[in-house]
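As a starting point, one isolated chain is supplied in structure tokens, in the form predicted on its own.
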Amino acid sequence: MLKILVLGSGAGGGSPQWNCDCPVCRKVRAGEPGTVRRTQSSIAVSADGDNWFLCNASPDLGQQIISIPALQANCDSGRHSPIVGAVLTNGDVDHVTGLLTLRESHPLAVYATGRVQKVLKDNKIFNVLNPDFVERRAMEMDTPLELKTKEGKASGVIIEPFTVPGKIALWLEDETAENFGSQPEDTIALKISSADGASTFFYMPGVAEMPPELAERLSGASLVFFDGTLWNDDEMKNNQVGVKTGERMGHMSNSGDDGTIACFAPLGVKRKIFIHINNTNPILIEGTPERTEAEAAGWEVSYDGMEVTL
């Protein structure tokens, strides 16, 4: 069995974004019917309900822990946390900054690709994660491994990281290099399973396109959390809140002939959930034509505090 908690369902900046007054943010900020606030994306996974591994650590992690009882300290005295580690899918600010919240000399295991581990090593601010308490572990692509606590206790959660189309984190881009200097390990997804093999799902918060090999990998899956950033490629331009397209940022659109909804239609995935949803995306509001279209195609829109058990 696997327990999954959605800590944050929004893309960078959350919803409403602090400096955005697009139509969606305006409705969410006003608390209009069919809206909820969202923090920046992350999930937590556990096989026993007691020991939890984060999948990405957003800048909103402190707020998320306060909001979710399962992640709060629970002991008679002293310090304690059910959070025993984290797995990072890339080096994006909205996926690594939350590690700084975990700096209070608590034993943790932090899993990431060699590329992302280097990003952490090269940025000395992450040294506040005391190496006496926090062990950084490199992951190999397409190699299953069981997550373990800092002390080496098995968690019952197996991860298999694999590369997906994407690009290097915005703050690490090299404008002079092809695809901004991106390498395969810069953007990964996770196949997450219980140790007994009875439960499996995919966590994929950033994906730029759906090549045939990825479609084959996902075919028939029981559950996929998938990049839901933008409804259409020019969404930020159309809302006058940015100049970059979804393609430029390394994200598929939900809609269109090459969009996520269309690409998933023939795959037979049993449960499909959008996560990492940008503040401009109209699927954030219940009852919009876009939300209705997504739901009619079998998609769910994740929300902070959502719980799934497999």
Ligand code: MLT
Given for the second form:
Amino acid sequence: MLKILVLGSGAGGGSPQWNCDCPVCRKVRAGEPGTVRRTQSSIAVSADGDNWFLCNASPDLGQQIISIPALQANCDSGRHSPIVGAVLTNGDVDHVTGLLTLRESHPLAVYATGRVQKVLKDNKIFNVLNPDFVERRAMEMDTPLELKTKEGKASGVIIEPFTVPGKIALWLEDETAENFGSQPEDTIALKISSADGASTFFYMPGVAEMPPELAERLSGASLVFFDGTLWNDDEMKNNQVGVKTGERMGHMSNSGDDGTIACFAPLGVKRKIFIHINNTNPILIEGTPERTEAEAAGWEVSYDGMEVTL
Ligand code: MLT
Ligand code: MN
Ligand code: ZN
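The form predicted together with D-malate (MLT) is what I need now, so please give it after the form predicted on its own.
What follows is the entire complex, opening with the chain shown before.
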């Protein structure tokens, strides 16, 4: 069995975003019916309900822990946390800066690709994760690995990381290089299973496109949490909140002939849940035509605090 908690369902900036007055942010900020606020994307996974691993660590992690009792200290006195590790899917601000909230002397294992581990190493502020207490482990692609606590205790959670089409973190882009200097291990997704093999799901908060080999990998899956960033590739421009398309940001859109809903239609995935949803995306509001279309195609829109047992 696996327990999954959605800590944050929003993309970078959350919903509403602090400086955004797009139609969706305006409605969410006003608390209109059919809206909820969202923090930045992250889930927590556990096989035993006691030891939890974060998949990505958002800048909202402190607030997320305050909202979710399963992640709070419970040892009667002194310091304790059920969070025993974190697995990173890229080096984006919305996925790594929560590590700073986990400072300082708490035993943790941080899993990431060699590329992302280098990003953490090169940024000395991450040394607030005291190396005496926090072990940084590199992940090999396409190689199943049982997550362990810093002390080496087996968790019952197996991850298999694999590269997906994507882009290097925005703040690391090299304008002069092809695809801004992105390398395969800059953006990965996770296949997460229970050690007994009975439960398996995918966590994929950033995916730029769906090549045939990725579609094949996902075919028939029980559950996929998938990049829900934008409904339309041009959504940021249309809302006058930015100039970048989804394609430029490394995110495939929900709608359209090459979009996520169309790509998943033939795959027979049993449960499909959007996560990492940008504040401009109309699927964030219940009852919009876009939300209705996504739901009619079998998609769920994750929300902060959502619980899934698999
Ligand atoms: C993304 O998902 O594209 C990034 O989180 C963007 C950002 O760093 O703001
Ligand atoms: Mn993001
Ligand atoms: Zn907005």
